[in-house]
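Presented as structure tokens, the chain that follows is alone, the form predicted on its own.
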Amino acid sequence: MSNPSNKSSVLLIYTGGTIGMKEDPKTKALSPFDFSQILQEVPELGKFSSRVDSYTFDPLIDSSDVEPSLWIRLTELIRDRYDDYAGFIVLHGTDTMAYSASALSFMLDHLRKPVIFTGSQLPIGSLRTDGKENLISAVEIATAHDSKGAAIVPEVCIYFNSQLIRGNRACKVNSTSFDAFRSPNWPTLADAGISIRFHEHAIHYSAVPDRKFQIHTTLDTRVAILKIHPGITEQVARNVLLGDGIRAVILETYGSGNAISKPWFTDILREAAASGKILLNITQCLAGEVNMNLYSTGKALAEAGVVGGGDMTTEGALAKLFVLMGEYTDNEKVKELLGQDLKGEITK
């Protein structure tokens, strides 16, 4: 049974990334600081009535080195501490944050507490850092609850530059601006100004609220991504679509889901589908959705056995495939579930 005193406490999980760095005053080199001393760096956290605890991964992980093993460790840590905290904040490098947030959205099932990813573009010790505001607002959101004591945002999110967005709808769009992330196909879950305004209509709640929280850590990562581009060769397409050890391929297509109409490409798709591979169509466009019924090239993909991915992001589609393929050995079952909205990742 959870301790009532923990209903407003938050666990900060530092995996690595810019936010946890400090500049050595002599050498000017960046190095991670001890997150158990977080109040020294962000004394504003002491003004919260909530208790803020921290957990630091050892060794720390550069976000460009993130692998599914990190997601499993995060998921198991949240499971083990689930009853002890009102919410969780994952401090993470920005390069792969959208991938990690997407993955945890599917790996944490029947979630009723906030899991908020955040980070920064400048180290938290820098004079103009965005890390302090991101962290302080993330803590406030993680402990926000309604009149009945339920979490206002019981899902996996990313908080960055005054916006809270769904984790599996996020894309990193800027490497140099504080405005690093966007949710092109779904509205923000909250906006932070003078006050934090929550948009309850946009928040995803468990379809079965009485189900016990559980995790999924069996992942099948045999997925390749093939970006369609002018000049793509038959050999490249064949190597990816018919490659050994590949169970699913995400096709990043043009516009509303179109690809080249050359017979050799369609033949390879048919061969891949006939061999049992899962072929998922995701648009290259930042916003919009795949609709393979609009144009003849899209219809040809559908007839060849390609599944439409709607308005999912590539990051969300990859995570969804990893989890579904880990859960099911039947590719037809995976294809069926790809078209369903499981965690708010696709608009229906």
The other form holds:
Amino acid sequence: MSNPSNKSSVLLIYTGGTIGMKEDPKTKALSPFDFSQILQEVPELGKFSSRVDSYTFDPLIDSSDVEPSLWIRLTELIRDRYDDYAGFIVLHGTDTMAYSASALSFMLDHLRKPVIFTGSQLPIGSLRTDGKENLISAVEIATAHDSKGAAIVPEVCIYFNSQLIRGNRACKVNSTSFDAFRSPNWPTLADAGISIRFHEHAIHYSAVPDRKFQIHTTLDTRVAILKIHPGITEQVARNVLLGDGIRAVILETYGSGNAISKPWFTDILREAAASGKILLNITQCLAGEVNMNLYSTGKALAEAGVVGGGDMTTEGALAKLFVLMGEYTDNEKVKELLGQDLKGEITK
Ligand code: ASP
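Switch from the form predicted on its own, shown above, to the form predicted in complex with aspartic acid and output its structure.
All chains and molecules follow, beginning with the one already shown.
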């Protein structure tokens, strides 16, 4: 239902999630409903001077079922409609929103337009829904531009509960509160109160002048995530770190990047690194960063060949690995780029 002649219009892409669900009277479980009903629930969308077009994915999904193929479809859709819209809004379930927003931040290159993910904790049809405010403010942010017509936030972001945060810095931190997302290591890009206050110093402008917008759709998903915990067995560590079909392992470590100092563990790490695997250290802490030089337990990891992930989130690191490994067959090149700030995902 688009007429892409209006360049200040927004494309609203509906993938599923609670925002568009309704309760089955018999089972009481939530399942997605038709998008036209969302528009009926939010007649305010018609009051914007910019037109809001929509595109509905088929099938609509609970975001627990998100796979990289959905990211590729989204990326290609944004590429195909890029010139026709001022910005894009992706309605998405909250459960994996931080993963999808992270993925798109790396899959879209030289982005000059906002791509805003939003959704809600309560369906848009329910009286106390948070979906209306989230959607209406997302439209306002997606069309916000400066006096020269340039987008104020040319980034992939999440707008939720009055806060705009960078997609690849976001984590879902609460399953029941409206305040569901945090960006622990980076300030908000905007806060919505009576007006929407943009924090320009925090916004990342990744587009290089004269370089055209482009997409990456080759993803290598051969990544495992190993969360270190007291009692982890040698067999578990061995299966993950030396497992077949695994090209990279994200180690979720303690504190500033520490793990078990027992020789059996460092031996496995050394063996994995020697076999060419990419080993990336991300802290289990919500905030702060990995610094493998602080403690001997961290130093041992660095010496075994583990790369420090700085203050990246696990979601951001996973997406970065998928995209970099899709692009480069050389693991040394991937390791080099992992430490660099590509899309505002790591503080340098
Ligand atoms: N399970 C839902 C989803 O992620 C939760 C939500 O949208 O908030 O699709």
